[in-house]
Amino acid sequence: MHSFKDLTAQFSQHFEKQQFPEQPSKLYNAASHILGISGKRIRPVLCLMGNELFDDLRTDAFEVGSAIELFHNFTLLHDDIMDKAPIRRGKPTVHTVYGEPAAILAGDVMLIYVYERLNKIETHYKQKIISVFNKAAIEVCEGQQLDMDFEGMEPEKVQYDDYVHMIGLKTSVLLAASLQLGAIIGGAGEGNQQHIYSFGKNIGIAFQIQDDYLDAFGDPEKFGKQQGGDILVNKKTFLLLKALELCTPEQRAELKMLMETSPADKVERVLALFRSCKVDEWAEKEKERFQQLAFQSLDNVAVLSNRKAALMEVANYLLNRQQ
């Protein structure tokens, strides 16, 4: 078994080879670009771990856990032309150097070379891989075009389970399904896919929670987005649909006036009442009841318990982390 850091170095190892032609260069060069922003590589190795959990390392969780990696930066370049976003982890984003029309091919290009790598897996699994990835890609959009649909809806109409429902779809089934198509490749059976597939579900609804309190109270400098981004432009997160819930009335009023007026000092005052509210506590609550759910699912998974422990790991990282 190897640890997920161990697995990181391999997998960067065989995804940092040229990914793209050199010509035409504005679109490859755009498409490098959201590649070459250092990420964690999360979604791939957790396709590797998922593998190894229940055999040895194969070459072909290395290709899906490339498809995956391509997969989820499509979703990030085309995400942050929806969002109007400067920064991706510290540095300008895709749309903002080359332009949106450059991007969105960039993109739309990124997710054909996602099959590229999926035809080059075994036959004998590449239909249930494929039907696997598919599931979650759709829900992913899906998941995306909630996420749209509630920021021109009023706070007080988007309830949480609605919200829970929409980032389950949007963040968190990429996660489990990275899970699941490695356990696939390690040749799980179906239950045992379904409960790493729920380990990783709830893992990634208790790590959205995270990244929302880090957007808030988080220190830029490490977290790589810009403080207190999704105050500025109002998105529906966790903390805010608490905060309406938990606030006082004239809390309530001056919240709903931040957001309709967005004075200079609006992010303070923001995070302020989210403190008053004591929004700050109960995440940290939330992201823990998610976290159990998700250890309980791996704690039903057919293996013995010392294959689990990388996966243990790297739950309690993402859920711990500062950037």
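Residue numbers count along the first chain shown, from 1. Fair warning: this is a prediction, and the values are worked out from it, not measured in the lab. Rigid core here is just the name for the largest C-alpha set that superposes within 1.5 Å across the two forms. First, how it differs from the form predicted in complex with another copy of the chain.
- Taking the rigid core as fixed, one finds a CA shift for Y213 of 2 Å or more between the two forms.
- The Cα position of E281 differs by 2 Å or more between the two forms after fitting on the rigid core.
- Residue displacement note: N29 has its CA displaced by under 2 Å between the two forms (rigid core superposed).
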The other form holds:
Protein chains: 2
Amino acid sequence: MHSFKDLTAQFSQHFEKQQFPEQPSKLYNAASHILGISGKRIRPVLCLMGNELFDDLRTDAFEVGSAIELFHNFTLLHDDIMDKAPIRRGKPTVHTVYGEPAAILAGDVMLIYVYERLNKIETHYKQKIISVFNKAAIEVCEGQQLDMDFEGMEPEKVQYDDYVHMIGLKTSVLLAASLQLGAIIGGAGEGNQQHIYSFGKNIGIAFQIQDDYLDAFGDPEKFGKQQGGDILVNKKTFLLLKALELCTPEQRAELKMLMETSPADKVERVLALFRSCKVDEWAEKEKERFQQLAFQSLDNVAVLSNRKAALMEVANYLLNRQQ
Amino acid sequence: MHSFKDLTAQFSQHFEKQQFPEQPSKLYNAASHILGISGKRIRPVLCLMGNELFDDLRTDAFEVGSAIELFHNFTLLHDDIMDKAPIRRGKPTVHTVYGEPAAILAGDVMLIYVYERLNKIETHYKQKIISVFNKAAIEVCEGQQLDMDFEGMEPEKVQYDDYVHMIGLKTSVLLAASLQLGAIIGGAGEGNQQHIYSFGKNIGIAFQIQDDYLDAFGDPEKFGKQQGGDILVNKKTFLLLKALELCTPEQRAELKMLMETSPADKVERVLALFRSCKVDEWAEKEKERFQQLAFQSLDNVAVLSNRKAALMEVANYLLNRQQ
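Given the form predicted on its own above, produce the structure of the same protein in the form predicted in complex with another copy of the chain.
Below, the chain from earlier opens the complete complex, with every other chain and molecule after it.
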């Protein structure tokens, strides 16, 4: 059994070997650019952990992990084009550097390379692996479309359950599938696969609630982002949608006025409103609720509990930052 | 053995069953839009023919053909965004109707569905099928990047051989791979696979030379396009690149002036220049040369010649229009 840190190092070593050919250079430089500015390789490490929960690590888990990480980066690249985002993690986005056409094409070729990786694994579970992977990949695209659909809607028209469904697709199913794919490689049966999937799905939603909470109420120095960044751009978050549900008609009118007019003290006043309708307390409980669902699912996985240590570690790492 | 017409009808019946879920509707309507405005399903029919060259038609050839047709439509959809094309085959392009973000995402989800189709086939040749498919798919992306790279260059800087290489990637390898994939399903050995691939590759290049020729010298009524459309937009074509190679310094200066100033009689004057440096005669010979290479490869396929009838038919259909 390996620790989170250990598996991250092992995966990075595997992943950072030459990914792409040299020519055409613009195409592959654009694809390499996004790999250089993305994050912590959480998803492939979850795949390795899913494998190790049930059996010794296999080479296939590194191939499937690489496929997952390439796919995740492909979605970041194309999402940045769709969102017209100039910056990601402090670096210029791919389309800003290489132009939109090359950026679209670089994402496309990355998605084909995803399946080059998946095509390398052993035959006996290839059908199942590609099927589970594709289900998640399709859901990620559907989540992105729902997110864009919601963006064009008045916030009070977006139902809370529909929002949770969208966030689940956009951000959680890939975490969940990463664990399940690893579990398949480790030889897990269908029941255990579903438990570990459910663990990942609920951790993902709890993480997103925490992310929204920290953007509003976190310590900006520790969190590393501008406080109230979501509020400034009227982003639909767990907090905003729930606030609109919980608040009085007067509070709703004030919230809408603040969103429409964006006065200088917008962030403070929205935060005050959030507090007065207790959406901060609600968010902590809602995160806790999903976290409990996740740990319940992990409990249900039928392996010795000492095998679950690394997953507990990563869950605590994801869900306890800045607290 | 089935005719071209027969196979087209069989494939269409298979392909036009429900491709996508209903929701999110914008995403899947955008994906369905491109399927509704694209053409003659040549590539999947080549896949069926590749299968039937060696053995009775198998269901897998319909699945792989569907994957190929979905992939081809995905490339059309994304290419139209990259080229900012408002119209395809007389209909508004996907991004014109649904906006760029949904159009990018619709292409992405289509590419995932490509692999859903490929994942349905029998296990024993799945690794080989996905590998051959991916090689072609990657080359199509590389060809599109090279095409965009060339677009930004002065025409006399583009080497003829590099141009042939680009056209091969962008337009021929998918035709070639369609035949090879069908041949694999039909049980062909490596040698026969390579012969049929080479047939498709050379037919594709001959077709492109003919396409460029007809745009310049064809009967616009029969060809269905504006005569000299390529000349009007200074498109790099076989004719233009070869003309720049064959012409005198004076002719080259005139050609460059016509491209830069676009006078009212540009098409006539460029055509006169093309004729005076005999690029029209050259194009007919060059097309003939690739056509001969193609038929030589088809001859080399070790099956009874009566099995090749449908492929001869489709080659003649593709290469003798308007003559």
